[in-house]
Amino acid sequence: MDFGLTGSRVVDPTRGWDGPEEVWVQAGQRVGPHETTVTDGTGWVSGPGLVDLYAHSGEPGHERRETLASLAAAAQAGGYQRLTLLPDTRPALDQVNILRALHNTWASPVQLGLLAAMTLGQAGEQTVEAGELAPWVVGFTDAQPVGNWRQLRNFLEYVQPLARPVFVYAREGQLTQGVAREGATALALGLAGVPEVAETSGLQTLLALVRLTGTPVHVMRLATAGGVYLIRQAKQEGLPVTASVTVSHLIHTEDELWSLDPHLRFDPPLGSNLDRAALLAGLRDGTVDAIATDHTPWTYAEKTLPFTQTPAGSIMLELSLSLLWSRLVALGDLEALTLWTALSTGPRRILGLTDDTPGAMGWVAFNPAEPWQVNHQNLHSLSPATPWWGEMLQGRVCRMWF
């Protein structure tokens, strides 16, 4: 990857830098000016390639939702240099032959990381052969509310020597039977509510297990103010815990549910303005380490059902940087350096990718002033599952160097 980029605003969390700067890379390393192809990046923002901590794939099993090829194209179009897949494919990612086949099928400059299931078929019962899977994966997760805490405790002890993070969706499964956050909005709309305590009680149990086992854990899909408070306390205590929030929970709140747009159904449900403010504060002070897309492709038929019947989630890989920049950075709610840290070096640290040189991470250029419409012509994902369909967004990735 040899290139020169002049005239852009560089946001580089590896050096804590945010300002105008020329970027010259040769053989993957930052160097001084040299003979190479030079791009004029006037008006652009550039920085290390983005890393997504967890995204859903349609392939294998549901290729009508998304193929590996369309997923890779969407990631590249969104500025992601590395993509990490959740294990909920069909079959689930719980066997070495499945993991090997995915790696062999992947054909993209976007780097691929896989999260293996903790239990066979993600059923929460029989533990996978984690030692056999570890060389093929970056971590383990069942990516669903914990249904068996004893099994999770045993798994944390089992995988400790493997040096792979365990991703946990820390919610009490019996309290998650709802489609909206419990409160006035859900009550007024007649929607079954999920209380905040579903997250906070799950987190308290998880943190107790981390104290007991000492195994590093990543808390995924953090969504409540109470959850942010507990993670902040855990870090002050010195527990080996990291946490991430999804793009959707930073952009949307439950106030938008009055439309009953099925594309606004998420798991966990959208929170209040207080929750959103707490999540942003967590990003600013380092309590929340990363922002994940939780990219979830569905077909048109699957997602155009009544709100209470539609499956949760939406596509996000191609939209995340546009939405986060225009809705947070441009409005002064989040510093550019904080955002880029949560999208690049933060996820890398969680995944144990310690080489933070910009050349090794790739480089992405983003034009915050470029308008574009969310439609089939502009998206690489096969799925139209997004509340932004047909809308004009501000800001688009214009170049990537691998």
Second form
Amino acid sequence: MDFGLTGSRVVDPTRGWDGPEEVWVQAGQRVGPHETTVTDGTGWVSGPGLVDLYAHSGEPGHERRETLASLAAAAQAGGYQRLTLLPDTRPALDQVNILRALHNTWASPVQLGLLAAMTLGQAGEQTVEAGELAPWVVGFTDAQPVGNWRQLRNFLEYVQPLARPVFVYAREGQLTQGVAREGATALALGLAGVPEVAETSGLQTLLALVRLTGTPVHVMRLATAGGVYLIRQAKQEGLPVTASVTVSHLIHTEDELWSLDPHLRFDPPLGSNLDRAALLAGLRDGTVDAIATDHTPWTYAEKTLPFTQTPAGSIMLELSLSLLWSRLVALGDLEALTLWTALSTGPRRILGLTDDTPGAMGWVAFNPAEPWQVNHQNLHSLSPATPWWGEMLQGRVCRMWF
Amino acid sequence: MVWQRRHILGLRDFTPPEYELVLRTTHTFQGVLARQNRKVPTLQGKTVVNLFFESSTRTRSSFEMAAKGLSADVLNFSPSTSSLTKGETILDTARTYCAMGVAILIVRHREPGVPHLIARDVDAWGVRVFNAGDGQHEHPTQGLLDLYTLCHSLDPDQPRPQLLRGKKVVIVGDVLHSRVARSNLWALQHCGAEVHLAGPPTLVPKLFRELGATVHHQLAPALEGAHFVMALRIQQERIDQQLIPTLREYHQLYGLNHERLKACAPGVKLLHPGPTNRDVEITSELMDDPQLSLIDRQVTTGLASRMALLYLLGGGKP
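Next block: the form predicted in complex with its partner chain, after the form predicted alone:
Every chain and every other molecule in the complex is listed next, the one we just looked at coming first.
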């Protein structure tokens, strides 16, 4: 890696720096000006490459939704230097041969991390051979509401010597049935509601298990104000807990559900303005460590079902920086440095990555003024599953250095 | 006022001038229905499709008669014999009809938002969409016909929304699962009525207060001084979902009868969107009491009201 970038606003969480600066990199290290290819980045914002904590892949099993190639291209176009795949492929990521095959198939400068399933087929019953899988993965997760707390408790004990975090979608399985957050909006729309306690009661049980076992846990898809409060308390107590929120839960709220657009179906369901404000406050004070894309590709046919029947989630890798910058940073709701931390060094710490040089993290340049339309011509993802389809967005990644 | 709305999907965003125009037009069609020749040529040469993904007798028949009364050709879609069983998407089904050149789609589905989904998709074709009931969300034509029924009972010569100002309307029963209750809640509140909801807390959550209603979990205070009482159907399913213990206990606590209605205002009228479970939400004697019940009236009005709405959406000039 050898380049120069002049004129850009540098947002660099590794040094806590946000301001105009020239970037000179030689052999992966920040150095002074030297003879190299120089790019004029006037008007751009640049910083370390982004790291995604969890995204869904269509391949293997559902290549009509997304292939590994289209996923990698989407990640690169979105400014991501590293991608972490969820295990819910078909077959699930629960055997070494599948993990090996995925690593061998991967052909992209974007780095690939895998999350292995915690139980076979993510069914919540039989535990995977975690010891054998550990060298191939960055962590373990079933990424589903918890249905079997005893299995989870035993797993947290068992994986302790393996030094891999366990990602938990901390929701009480039985209280989670519903398609929208319980509240006046869901009530008026006739949608079955999921109460906030589905998250808070799940979190309380999980935190008690962390206290019991001492195993580091990452709480994924944090979505409620009550959940943010519990994580904040747990961190003050010194529990080895980290947390992430998805881009969608920072951008959308239940107020948009009046259209009943199936693309606004998310799991967990979108919360209120108060939840969104609490999640942003959690990012600012470090309670929430990372922002994940939870990129979820579906085909056109899968997303043109009724709101209640369509599967949850939307594509995000190519939209995230544009949405977060134009809707949070540009409006003053979030500091640029806080955002970039939650998109780069924050997730890196969770994944146990400590090398913060440009050589290890990559470098990305983003033009916050560039308008573009969300459509098939502009997206690399195969899936049209996004509420932003056809919309004009502002801000686009213009350059990546690996 | 000139009618602007392209689709009738719900009453939550309806405006007072729209209610006024709908009531006036409905009143005109009541007159048409009283004539010897009940047909008008407004939709001649146009096709109306009843796209009922969920079965229905009264709403479908009512729409069919209304469309025929406006001289439209009517197609009835029945899901069991359709290509839906072959896995066609809802939008593809709707588009097939659009490609055949239909003018109006009347959509009912057991899930909320399906008419909205279809309306967004077919709008570019110039096709108009009616929501004839989407899950537990809205049933706007029922809300509008109920509105007319109430206003008509207050002034048969000039039914108008202002008549409802300050009137107490009580909706009793399974409000949580009722699209009719939601559409009525919006329409009645927009016209200035006080809406009270009554039933067990599992079927009438207090959260309805946030939508502007007064919530009661005991029947007596709810009925006190009421000008109109609307009963809703209770389904066996609610027992299976552990929301109420038995229909027997429901009837004991919330069933409507002559005795209980004595607490209401003099001249109180009773409504029920049907179908009715006699002796569960309402006693047989009460249901058949012509002094109190507007239930038959609702069905008659449904026809005039749907003719009016088809007329307005079909571009007719009053």
